[in-house]
Structure formats: structure tokens, C-alpha cells
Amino acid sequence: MKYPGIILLLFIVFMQGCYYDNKDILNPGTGCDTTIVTYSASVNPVLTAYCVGCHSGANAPLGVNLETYPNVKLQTGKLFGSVNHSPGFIPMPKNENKLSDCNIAKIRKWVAAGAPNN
């Protein structure tokens, strides 16, 4: 080789560039932020997306209506049990895949919280 010397300059340059000295850049989070968890802004959201559509009216499976907060306050003891697939509870949504890690870990800590309608 005529430049080896230039060649190891330029690949140690390149390996420079390709260098991360932040965890967060390597390890991206999840981008699920469970630090503060409230009803209205987390867990709300959840339900009207994924459980309201059934769950809501007279009419609603089993008389679990999740419109509102006292609605939802009254099946906190299930929420969670349903949401998660937990043995002895009904799989919820019916039919369909259990909701995202970041949105059952909301929910739990919500409870956990004691469900405040915050």
C-alpha cells in the first residue's frame, strides 16, 4: 500500500464521527412517560379510545359504562384486571390485542393511586 497512513487517519476520523456518548441516543426511552399519571390526561384518553365505544349508554356490556370519572371510579377493581388479561378477569378490548405496555402501566399506576379524579 502506498497511503497506509492516510488510512488509518481516515478511519480513525470516521469512527470519531460514529461515536455517542448519550445513553439516550443509544437506548432511545419508550417515549412512555408514566411520572405523572391523572385521569383526565392519561387515563381518559385510553378509555375513550379503546373502551367507550362499547362500553357507554344503557346499553353497555354487563352495565360497565366508562363515559365518566364516577363510572370508571366504580370499576377500578376490574379496570386494570381486564385491561392487563389477567386471570379471572374478562379480556378487554373484546377481540381484540391487549393494549399497548405503556397504556396498561397508566392505568395501574392510576389505580395504585387510588384512582383520583384528577
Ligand code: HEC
Contents of the next structure:
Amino acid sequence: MKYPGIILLLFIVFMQGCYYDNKDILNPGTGCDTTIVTYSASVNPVLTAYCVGCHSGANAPLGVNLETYPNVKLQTGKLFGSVNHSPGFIPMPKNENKLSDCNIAKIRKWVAAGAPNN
Ligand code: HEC
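How about the form predicted in complex with the named molecule, since we already have the form predicted alone?
The complete assembly is shown below, putting the previous chain first.
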């Protein structure tokens, strides 16, 4: 064989293609990965991006401060209901679009796990 290295390389590239195809089938369309959900990597970035603009400091609305874990933990009972727009909860983020299904799924999973500080 004249170019075994090239053939091997093409084979590896081809196999990579198969790997990504399979991953797409496992997570159809959304690209939403909720396999591992933590406060620091999953929940805090969402709250920082969509909530902390209003929910911070001494004058946070209804005393709901979402800046730090201990304060967020206090709101565990309302967090999912508000972002999911469940009946009986004030829908959040206030006057803005509902969070993505992926971000809501992450919050639901984290709350269901007991809102751990991880
Ligand atoms: C534009 C400002 C604003 C943003 C952004 C916002 N909130 Fe609020 N939030 C409020 C206000 C004001 C209230 C007080 C109730 C009211 O006036 O509707 C409130 C109330 C709440 C409450 C208490 C609800 C209750 O039933 O007691 C929770 C929980 C809450 N927000 C969570 C969130 C979360 C989670 C986000 C981000 C996804 C968020 N908020 C984004 C302004 C905001």
C-alpha cells in the first residue's frame, strides 16, 4: 500500500462522523444536555443572565435575591413554578420571554435533586 497513513486518517475522520451522528440521535434536535446538572455550572449562569438584573441587592423584589446559593436555596419552592409559568406562581422573568425549555429543564432537575450546593 502506498498511503496507509492517509487511509488510516480518513478512517478515523469517518468514525468521528459516525460518533456525532449517534449523539444527535440520542439528543434529537435540541442540543440540550441535562445529564449532569449543578448549581454552579447549570443554574447559577441562567439566574445570572436572566434574573439577577432585578433580583439582587437589598431592594430585591419581594426579598427574592438570586445572587448567591444560600439566597437561591431559600427560593427553592418558587423557582421552578415561576420559570415554568405554573398556575399559582408569578411568571418569571417578569415581562420578558419565558426561559428556553432547556434552561427550565435544568432548573427542574436541580430543584428535584434537593437544590444541592454543587
Ligand atoms: C424585570 C425584573 C425581573 C426579572 C428579570 C425577574 N424578576 Fe422575578 N420578580 C420581579 C418582581 C418585580 C417581582 C415581585 C412580584 C411582581 O411584582 O410581579 C418578582 C418576583 C419573583 C419571585 C417571587 C414570586 C412569588 O410567588 O413570591 C420569584 C421566585 C422570582 N421573581 C424569580 C425570578 C426568576 C427565577 C427570574 C429569572 C428567570 C426572575 N425572577 C426575573 C422582577 C423580575
